[in-house]
Each structure stands twice: as C-alpha cells, then as structure tokens.
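Take a look at this single chain in structure tokens; it is the form predicted alone.
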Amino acid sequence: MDHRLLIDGELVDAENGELFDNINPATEEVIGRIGNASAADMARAVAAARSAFDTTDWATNRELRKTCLLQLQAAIEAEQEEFRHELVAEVGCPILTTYGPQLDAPLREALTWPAEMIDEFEWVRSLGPKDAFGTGDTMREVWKEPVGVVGVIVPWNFPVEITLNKLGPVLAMGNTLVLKPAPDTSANATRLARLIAEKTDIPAGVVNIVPSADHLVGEVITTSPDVDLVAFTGSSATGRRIMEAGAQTLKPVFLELGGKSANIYLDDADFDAVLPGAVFSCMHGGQGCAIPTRLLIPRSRYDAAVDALGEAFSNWAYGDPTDMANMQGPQVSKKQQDRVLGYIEKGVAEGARLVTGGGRPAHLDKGFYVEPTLFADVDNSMTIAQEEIFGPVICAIAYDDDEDAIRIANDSDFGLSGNIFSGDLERAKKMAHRIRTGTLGLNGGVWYGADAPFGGYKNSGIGRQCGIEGLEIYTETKTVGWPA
C-alpha cells in the first residue's frame, strides 16, 4: 500500500511526516498507513494545479489529453486485480460488486468515453451572421473552454467509481485538479497517484492527490481563490458547507449528494417476479446514494407483499466481503455502524414495525456489520423515511392509488433516483414524468453509463456527472464576434 501524496508531479510524504491508519471494516484490523496531509500540503497542491493550468499547454493540447487518459486506462488495467482486492479490504464492499459498479463497470468507460469525446465535443458553435446594431453583419461563435483548476472531493462508498467518473471528464475538458479522497478509503487513491506519476505523460501539477484524516484540510480547496470549481460527491450536509465556503470566492460547485429513493410497485406489476429484488437495497450495506430505501406498495397488496419481503430479507446472504456468495459486507466504520443502529432505534421509537433485522448480527464477532433490516407500517413522515440512513434499512410504505404514490415519492427533501414497476410500460413512463428525481429505472431498466447524466433534484445536488452535461459542467462559455 503506497502512503505517498502526489503533488506537482512528485510522490512525496506529508510535510509533517504523519500517517493515519487504513482499517479493514470487516476485520477491524489495520491494513496499512496513508500520508496525513496538512493544510500546507493542500495549498502546495492547489498552487501546482494553478501553475500547470496557467503555464502549460494542457488546456489546449487535446491530443496529449487523449493520450494521457488512455495511458492511465492501461495502467489501471495492469493493476486491476490489485485495485479489486484493495477495494474489498478498505471499503468492505463485497467482492462481487467489484465486477460491477465498484470497479469493472466504470473502468470500461469512465476514462475512455471522455477521451473519445475530446474529438466529438462541440468546442465551437457558430451562431451565424447578425446585424445586431444596424452597423453591418457580425460573425459570431460560442467557444467552450476549460474552467481551470477543479477541486475534487470524493466519498468512501464507491471511491474508484466516483474518482474515475470525475477524473475522466475533468481532464478531457482540459482542466487541472486537486483530489482529496475520503480518509476511510484512501489506498485506491494513492495507488492511482503512483500510476499517474510513473506510467503516464500527464504533466506535473495537472493531477494532485492529497489524502488526509482531517476533513478540514479539504476547506483549502473550497476557499482558495486559485480553485475555479469544486466537484463533490457526498452528504447533503457537507455539500451545503462546501457551497457556503465557495461563495466567498463566487466559486461554482458541482454537488452529487444524498438520496432517499423509492421503488414504486404499481398494482399491475408482477409482484412475484419483482418484489424479492427489493432486498438488493441492502447491497454493500445500503451504502449508496441512489439505492432505493423506500418501497411504495399498493395498500390492497401490502400485507402479502410485506410477508414476501420478510422472507427475502431472511434469506439474504451477508457477511465476509471476500466470499462471492455475499452481496452485503460491513458498514465502512464503527461510526457508520453506530449511526445506522441509531436510526433503527429511532424507527422503533416512532412506531414503525420491525419485520426483520434491527441489530448487530450475532454470528459475526468482528466487523462493523448491521443486519439487513425491514420496517413495515412506516409513515412517510417518520425519520427513517425522510433521512438518508446509508445502511441496510428499508421502509415499506402503503399507498392508496397512483396519485398517492406520486405524492409520497415526491414528499422528500431528496430527488436522486428510484424505480417504477408496472405491467404497462406506458403507464410507468407517464408516472416517471411526475417523479422529481434525476434518474429512474422502469421495470428493472438500468440507466447507468459514462454517457448517461447522473445527479439529482432538490437536496440531491446541483449539476450532473457523466454524459454531455457532465463534460459541459467543467467548461466555461465564451461568445466572440468579428466583422463579417
């Protein structure tokens, strides 16, 4: 496990020489140590990114950018298995998920699609001639240019997936960046730092990677006038703090925040086929912003549905994340485990019925595990139905008719994702138009991809990651004119 920071093209120790522990949440053992950067380290990284943007041709040399992204792709692929096992060890994610969203799925396209789009992106758009003031025709164009220095702050739940889906577009659009990984899961970032330094031609200062156990070190990014934009994925509370700090320098922000998404089962859905899949919301300990944790079920079918769900939850495989049979591992930390258990206690106190789960599993003597937990008789106003728990805690909520389902789904501060299941696709599409979320799956459809914009309404964020919108967010717009 590499402990070093990447600053201005050099792999270096933290200036204070400090290290912090990287802990395996399944075994509670220290698996390595990472450099504990200070605010001074972060300031040096910001200065390096600023200099690289202002003094090199990175922003204008599209061929170099494409080459470097493909070099990084090859370097990661060469150590793909090392990334895989390191992710399982430090994140606690089930190894099976690394063959999908944790690693292999983003690695297929998170860097390569933006690299391809360097040639296809509409960098220049002609508006044609116009005589605006009666003085003769003027030719006009709209130019897209890099925004500058981007501060990137990523969370611990899907660290490689989120990092690559930010790194690719940021670099493809010609920006430089400073990345602060989450303290709980920094080993993948320091591995990435080494590959960038040793296996690519990315110029010094273009990418800087600065891990720290101190969350406040990230505020150097949010307050520095040398950072032009902050791209953050994480909690809504932290997103608000970043937005407030960035306001001091009128810094734009891209925020991909929390969710409280709903699975809506319409009365004509094939319940036997689709309802058992609801337990997959416990995948990776429920630690995903787009995971649907509210199940909206027609009142006429509610009791039978809860019985079926209880059986599915009881048969759910969880435990050791290195076991391919398990789709749920531990929570990422003791702090997160305690947080989830606190929400479960609150659900019981507010009157929800605990169908199954609700505590620490008795058969696992180590690790930050929480039992897959199903609540029934949940009112949408309850805390467990309104706040993002980020744990394997699912709420079954009854509704009366389609209008009531739409009302309940939208009765949330969040608007990130969700699913609608119906025997009539057109009925599902009609309802989807009225659900205020940034993404939706219909009848099990999967919207994910490097070319697919991802983000949310309301407290789920500002802006979109991936897709054309996720490229444009890292650009500035310039309009120019000259005599025709």
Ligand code: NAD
The other form holds:
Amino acid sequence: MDHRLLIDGELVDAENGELFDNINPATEEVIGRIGNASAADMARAVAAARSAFDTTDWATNRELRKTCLLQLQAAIEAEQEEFRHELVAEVGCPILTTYGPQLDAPLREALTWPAEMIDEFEWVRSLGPKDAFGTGDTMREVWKEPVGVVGVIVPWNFPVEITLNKLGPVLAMGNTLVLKPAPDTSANATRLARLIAEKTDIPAGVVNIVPSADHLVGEVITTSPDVDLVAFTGSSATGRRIMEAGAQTLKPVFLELGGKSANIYLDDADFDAVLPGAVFSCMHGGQGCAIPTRLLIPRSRYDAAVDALGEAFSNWAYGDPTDMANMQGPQVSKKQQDRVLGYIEKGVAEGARLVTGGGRPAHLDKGFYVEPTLFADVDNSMTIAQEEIFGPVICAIAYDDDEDAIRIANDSDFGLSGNIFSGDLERAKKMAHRIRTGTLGLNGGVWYGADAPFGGYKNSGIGRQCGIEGLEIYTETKTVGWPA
Ligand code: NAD
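Moving from the form predicted alone, what structure would you give for the form predicted together with ligand NAD?
Okay, now the whole complex, with that chain kicking things off.
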C-alpha cells in the first residue's frame, strides 16, 4: 500500500511525517498505513493546482489532455487486479461488485468517454450577427473555458467509481484539481497518485492527491480563494457545510448527496418476477446513495408481497466480501455499523414490524456486519423511511392507488433515484414524469453510464455528474462580440 501524497508532481510524505491506519472492515485488521496530510499540505496542493492552471498550457492543450487521460487509463488497467483486491480489502465491498459498478464499469468509460468528448464538445457556439443597440451588426460567439482549480472531495462507498467519474470530466475540460479521498478508503487514491506521477505525462500540479484522517483538512479546499469550484460527493449534512464554507468566496459547488429512493410496484406488475429483486438493495450493505430503500406496494397485494420479500431476504447470501457468492459484505466501519443498528432500534421503537434481520449476524464473529433487514408496516413519516440509513435496512410501505404512490415517493427531502415496475411501460413512463428524482429505472432498466447525467433533486444535490451536463459543469462561459 503506497502511503504517499501527490503534491506538485512529487510523491511525498505528509509534512509532519504522520500516518493513519487503513482498516479492513471484514477482518477489523490494519492492512496498511497512509500519509496523514495536514492543512499545510492541503494548502500546498491548492497552490500547486493554482500555479499549474495559471502557468502551464493544460487549459488550452487539448491533445495533451487526451493523451494523458488515455495514459492514465492504460496505467490503471495494468494494475486493475491490484485495484480490485485492495478495494475489497479497504471498502469491504463484495468482490462481485468490482466486476461491475465498483471498478470494471467505470474503468470502461469514466476516463475514455471524456477523453473522446474533448474533440466533440461544443467549445464554441456562434450566436450570429445582431444589432443590439442600433450601432451596427455585431458577431457574437459563446466560448466554453475551464473553470480553473477544482476541489474534488469523495466518500468511501464507491471510491474508484466516484473518483474516476470526477477526474475524467474535470481534466478533459482543462481544469487542474486537488483530490481529497475519504479517510476510510484512501489506498485506491494513493495508488492512483503513484500511477499519475510515474506513468503519465500529466504536468506537475495538475492533479494533487491529499489523503487525511482529519475531515476538516478538506475545509482548506472549500474556503481557499484559489479554488474555483468544489465537486463533492457525500452526505447532505457535509454538502450543506461545504456550501456554507464556499459562500465566503462565492464558490460554485457541485454536490452529489444522499438519497431515500423508492421502488414503486404498480398493481399490474409481475410480482413473482420483480419483487424478489428488491433484496439487491442490501448489495454492498446498502451503502449506495442511489439504492432504493423504500418499497411501495399496493395495499391489496401487500401481505403476500411482504411474505415473498421476507423469503428473498432470508435466502440472501452475505458475509466474506472476497467470496464471489456474497453480494453483501460489512459496513465500512464500526461507526457506520453502530449508526445502522441505531436506526434499526429506532424503527422498532416507532412501531415498524421487523420481518427479517435486525442485528449483528451471529455467524460472523469478526467484521462490521449488519443483517439484511426488512421492515414492514412502515409509515412514510417514520424516521427509517425519511432518513438515509446507508445500511441494509429496507422499508415496505403500503399505498392505496397511483396518486398515493406518487405522493409517498415524493414525500422525502431527497430526490435521487428509484424504479417503477409495471406491466405497461407507457403507464410507468407517465408516472415517471411526476417523480421528483434525478434518475429513474423503468421495469429494471439501468440508466447508468459515463454519457448519462447522474444527480439529484432537492437535498440529493446540485448539478449532474457524467453526460454533457457533467462536462459543462466544469466549464465557465464567455460571450464575445466583434463588429460584423
Ligand atoms: P461524508 O459527507 O461524511 O464525507 C464525504 C467526504 O467529505 C469525505 O472525504 C470526508 O472526509 C469529506 N468531508 C467531511 N467533512 C468535510 C468538510 N467539512 N469539508 C470538506 N470535506 C469534508 O460522507 P461519507 O460518510 O463519506 O459518505 C456517505 C454519504 O455519501 C451518504 O450520505 C451517501 O448517500 C453519500 N453519497 C452520495 C453519492 C451521490 O452521488 N449522490 C454517492 C456516494 C455517496
């Protein structure tokens, strides 16, 4: 495990020489140590990113950017298996998920699609001539330019996926950046740092990677006048704090935050086929912001549906994340395990009915595991239906008719994702227009991709990651005119 920071093109120790532990949440063992950056390290990284933006040709040299992104892609692919096993060890994610969303899916396109888009992006848009003030025609163009220095702050649940889906667009658009990984999962970031320094021609200072055990070292990014934009993925509470801190320098913030998404099962859906799949919400211990954790079921079919769900939950394989049979490993840390167990207690106290799970699994004596847990008879006003638990805790909620389902789905501070299942796709689409979320799957469709904008309404965020929207967010707009 590489412990070094990447600042101004150099792989370095933290200035104070400190290290912090990287813990495997499945075994509770220390598997490595990472450099513990201070606020001074972070300030140096910000200064390096500023200088690289202001003094190199990175912002204007599109060929270099394309070359570097493809070099980085090749370098990561050369260590893909090392990334895979290190991710399983530090995140506790089931290895099967690394063949999909944790690693292989983003690795297919998170860097290469933005690299391709460098040529296709509409950098210049002509508005044509106009005589705005009666003084003669003026030609006008709209130019897209990089924002400048981007502060990238990421969480621990899908660290490589989120990091690459930020790095690709940020760099493709000509920005420089400072990346702060989450303390629990910094090994993938220090590996990336070494690859950038040793295997690419990315100029010194264009990418800086600064891990720290101290969350507040991230505040150097959010308060510095030298950072032009903050791109953050994490909890809504931290997102709010970042926005407040950024307000002092009127910093634009791009926030990907939490969710409390709903699966809506319409009364014409094939319940036998689609209901058991709801247990996949326990995948990766429920530690995914877009995972649907509220199941909305027609009251007329509720009891049978809860029975079927209970059976699916009881048959769900979980445990050792290195075992290909398991789709759920531990929670990332003891802190998260305790938090999830606290929510389960609250659900019971508020009167929800525990159908399966509800505690620590008896057969796993090590690791921060929580049983896959299904609550029935949940009222949408209960805490477990309103707050993001980030654990394998799923709520089955009855609704009366379609209007009631829409009301309940939208009765949330969040608006990130969800699914609608129906025997009639057009009926599902009609309802989809009324659900206030940034993404939706219809009848099991998957919306994900480097070309697909992802983000939330309401407290689930501001802005979109990926897609054209996710490139534009890292640009400034300049309108110019000259006599026609
Ligand atoms: P978190 O908000 O605690 O931390 C996220 C990152 O922010 C970490 O790197 C942390 O060190 C840093 N940070 C914390 N306080 C900071 C501050 N004051 N200034 C600057 N940086 C600070 O979130 P987490 O616990 O790591 O992740 C779980 C949360 O992330 C969940 O709520 C989940 O829904 C959300 N999430 C959202 C998405 C999305 O795309 N919408 C994706 C993954 C996770």
